[in-house]
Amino acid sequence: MKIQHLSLRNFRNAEESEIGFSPGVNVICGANAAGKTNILEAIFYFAAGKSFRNCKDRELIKFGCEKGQIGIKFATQNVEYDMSAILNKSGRRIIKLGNSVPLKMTEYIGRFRAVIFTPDHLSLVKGSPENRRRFLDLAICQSFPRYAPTLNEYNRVLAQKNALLKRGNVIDELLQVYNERLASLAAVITVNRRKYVLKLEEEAKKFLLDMSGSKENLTLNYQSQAGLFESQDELKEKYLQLFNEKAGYEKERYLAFYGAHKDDFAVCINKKSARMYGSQGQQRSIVLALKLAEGELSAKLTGEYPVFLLDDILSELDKDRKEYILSRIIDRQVIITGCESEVFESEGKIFVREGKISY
């Protein structure tokens, strides 16, 4: 998977930009707030269908404009594709492949794949469960596009249930309808996340052992309120039982406290909690291993490596970790921001100033 070209129209601080990329390492240089991260954000939009900054589409549009547009040209399996996205202040967006009709999420997710690594990911080990769930869901959606509509449907029904609970005087029959649907969807989500974590652990374990000279062994333990059952049907029944048992508790607090939206995975190093007992250096090594493992899994599941996007991450790492991550991805397409252009060798250097591009 290689991205060849990116176009921006009224996206963030870019009025109009055209950017070409080499198939190897590309370095995007510029001062703070120049617009470097915006380039990675636009690229990753086509991989995830949203910004990795977890913001709304209307926030991506240049201030004072009613709409913005981004487009990429990329090659996968030796076939070239064009994708475009039009973002509107109204919230309606249009995503197309070439001159196709507007695509649904299930029709474009997974066509372009990328691994994003930002400074925020350095808190993946010690941060909130929400960060780890988001990491899993984005990775799974790219390799298994059919997972995305299940996740969206779960969030939609969960919002309906929360709205019902928030009103008070809950209609039990309607609550049961929501719980039955949530139990079915939660079972699918938990099973898929658990399977992915098992594969992720296998790959990440290799990277961490390599980085630590075989001294640090990584384990990932998936955690669900419904437990971990082999059968999806069994898990569905367990979720429904849990919802029914906790219905009174949720009514009293006007919020859904149970379900797949509370899942998490614990990260352990040498059988101890990395969050509790891992040093900062160990935690950073684990995050590197997880992101590299994400790329490896993408390649194994889809047949080719994704594009690697590194947002100002090398400045956050010490010399050894910086050299390690570059040694592992140097033969793939990499787009890096925040590097010193005069000391970093690359095939392509892109300079950004106030949203404008030069080479």
Second form
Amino acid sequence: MKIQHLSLRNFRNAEESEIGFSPGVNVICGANAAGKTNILEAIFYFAAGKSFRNCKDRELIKFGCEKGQIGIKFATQNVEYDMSAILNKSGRRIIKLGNSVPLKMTEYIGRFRAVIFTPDHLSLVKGSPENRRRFLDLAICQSFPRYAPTLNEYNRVLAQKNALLKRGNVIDELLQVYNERLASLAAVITVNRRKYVLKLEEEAKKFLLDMSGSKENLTLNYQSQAGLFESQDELKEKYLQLFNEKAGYEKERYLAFYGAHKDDFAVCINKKSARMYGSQGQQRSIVLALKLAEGELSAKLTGEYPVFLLDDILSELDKDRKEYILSRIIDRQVIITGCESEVFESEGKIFVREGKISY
Ligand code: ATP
Ligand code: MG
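So the form predicted alone is up there; where is the form predicted in complex with adenosine-5'-triphosphate?
Whole complex next, starting from this chain.
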């Protein structure tokens, strides 16, 4: 999968920009605050249907404007696509393929796929479980688009349950309705995430062994409050049982404490928690291994490598890790921000200044 062109209209600090990409390594150069990350953010928007910076659509629209617009042209092995997104201040956005009618999430997710690397990703190892869940969910949605509506529905029902708990004076019949719905959705989510983590572990393990001279054995252990399970049906029953047992606890605290929104995976090197015992360098290597593994899995599951987006990570890495990552992705399409272009050969060089592009 290769991105050929990106156009921006009133997106972040870009008023009107047209950017062409070459099929190999592309470097985006520019001073701090020039608009480099904004370009990757626009590209990744089509992979995730939202910003990777975890912000609202309205923050993406250029200050003082009512609307923003982004468009990409990209090609898979067989077909070329044109996708566009119109972002409105009101929060309503429209995503289209060519001149199609506006698409639903299931219709566009997974068409354009990308893996993004950012310095923030150290939080995958060091941060709260939410970081790891977000990583898994984004990766799974791109390879299995049908996962996205399940996740949305789960979050919708969870919000309803929380609203009910918050109100106090809970109607038990209604709580039971929410819990039953949540149990079936949570089972689908947890099963999918656990399956993905097993595959991810297999790929990431190889990368980490490679980077550490065969010294570090990575394991990922999926953890759900419902415990171990053999099948989705069994898991659903376990979730429901848990919700029923904890109903009193949740009512007293006015909040849903149990469910797939509390899942996590433990990251260990040689059986020891990487969060607690890993050195900074080991943690960085794990994150690289996880992200490279995400790219590998995306290729295995869909038949094509995604586009690799590297935001500012090369300046963060030591020489060995820098060389390692570049050696693993150099024959794919890569878009790198930062100005250390001298460390590798690039086909395309793009300069940004105050949101404006030059070559
Ligand atoms: P660095 O090298 O520091 O990472 P960068 O080139 O990646 O910098 P970006 O994050 O892409 O910089 O762009 C930041 C610029 O975009 C800032 O000057 C910021 O004020 C501006 N900006 C962010 N959101 C908006 C917006 N909605 N409208 C206009 N400008 C914005
Ligand atoms: Mg940046």
